[in-house]
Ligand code: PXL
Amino acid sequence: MDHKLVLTIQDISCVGQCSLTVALPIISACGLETAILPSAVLSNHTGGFKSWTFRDLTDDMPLIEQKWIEEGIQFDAIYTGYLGSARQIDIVKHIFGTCSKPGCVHVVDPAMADNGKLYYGFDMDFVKEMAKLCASADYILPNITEASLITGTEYRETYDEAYVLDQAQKLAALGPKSVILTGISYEPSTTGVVIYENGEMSYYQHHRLPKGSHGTGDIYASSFVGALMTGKSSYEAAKIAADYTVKCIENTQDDPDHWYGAKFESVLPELISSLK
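Just the chain, alone, in the form predicted alone, possible?
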């Protein structure tokens, strides 16, 4: 494998095992040099903690980009996670154009909604801008809520393959090479991921665990990027990422004190092994 440099753009929650504190170690463990562009710094994530600090770094992002341009720094892959505003999306689109090596892989996790609702602080104007970012990506990794918002399709809690195929086709029509739909469940005891590429849809199913964890979407996206950039196909990368995310949740199930994230670190050797 040639040495590759991957940039990930998202916030830092200093405590809580999500965003950059997940992406940096996981992608690095896959044998890839990992650079970061933080969009904000929080003392801890906002899911379940009583309070937090928040420092918006939007104004710093173009300044950092300019220094990279001056230094001739370019990336083999750029992966975006949670972005806090439409302005940050515009900055990312600009970076796609200025800091990408020829053939650079652009991966967008449109982290903005779940369970039928947008995250706090987002509106439909933000959704429209995120749809434009997805259109400029090679790979997008929405959940079913994000997919329905981007495509303007009715959100359903229960659905069939025809509904999922319709979502995937509409997302693909935006322009990405591959659509990876996460958390797709046709029955209560299982869940999985749908891969839509070259007009064909495939599905990787695995068992559903009774208890979820904060940050598992970031674990999934990061391990997908890591696997993809080591030469795995879209389906292989989606499968590896799903299996690893399940292992991380299983590793956390019996620890009631660890409610704020998934203990991904101690099962990193299993991710590394799956890439061989």
The other form holds:
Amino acid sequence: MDHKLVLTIQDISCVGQCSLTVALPIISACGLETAILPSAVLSNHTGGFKSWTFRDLTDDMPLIEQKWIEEGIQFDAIYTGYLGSARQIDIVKHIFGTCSKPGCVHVVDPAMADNGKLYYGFDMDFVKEMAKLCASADYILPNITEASLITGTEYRETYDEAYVLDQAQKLAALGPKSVILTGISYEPSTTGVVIYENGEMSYYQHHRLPKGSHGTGDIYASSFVGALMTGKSSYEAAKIAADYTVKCIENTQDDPDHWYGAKFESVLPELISSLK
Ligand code: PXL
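Go ahead and give the structure of the form predicted together with this ligand, now that the form predicted alone is out.
The complete assembly is shown below, putting the previous chain first.
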């Protein structure tokens, strides 16, 4: 495998096992050089803690980009996660244009909502901008809440294959090469991921654990990027990432004190073996 340089753009939540503190170790563990562009620094994530600090780094982002342009630094892949504002989305689109090697893979996880609700601080203007970023990506990885917001269709807690196909087709019509829909569950005991590519939909189903964990979307997207950039197909990468995410949740579910994230670190060797 030749050496690959991956850039990931998202916040640093200092505590809470999400965004950059997940993406950097996971993608690095996959054997890929990982560069970061922090969009903000928070004391901890916004999903369940009482409060947090938020240092917005939006103004630094174009300055950092400019240095990379001057140095001729370009990336084999750019993966974006949680972004703090519509202006950051514009900056990211610009970076796609200036810092991509020819053939650079653009992966967008529109991390902004779950369980039928937008995360704290986001509104429909942000959703509109995120839809535009998805349009300029190669791979997008929304959950069903994010998909319904982006496509402007009704969010459903229970659904059938026709509903999921409709979401996937509408998302693909925006422009990405592949749509990976996460957390797709047709019956209570299982869940899975849908891969929609070249007009065809496939499904990888796996066991559903009774308790989810915060940050698993970031674990999923990071391990997907890791597997994809080590040469796996979209379907294989989607499957490897799903199996790894399940292991991370299994590794955490018996520890009630660990409510804020999933213990992904001690099962990293299993992710690495699945790439062989
Ligand atoms: O895991 C997504 C995420 C990332 N970053 C921050 C968050 C969240 C989800 O709540 O609050 C700051």
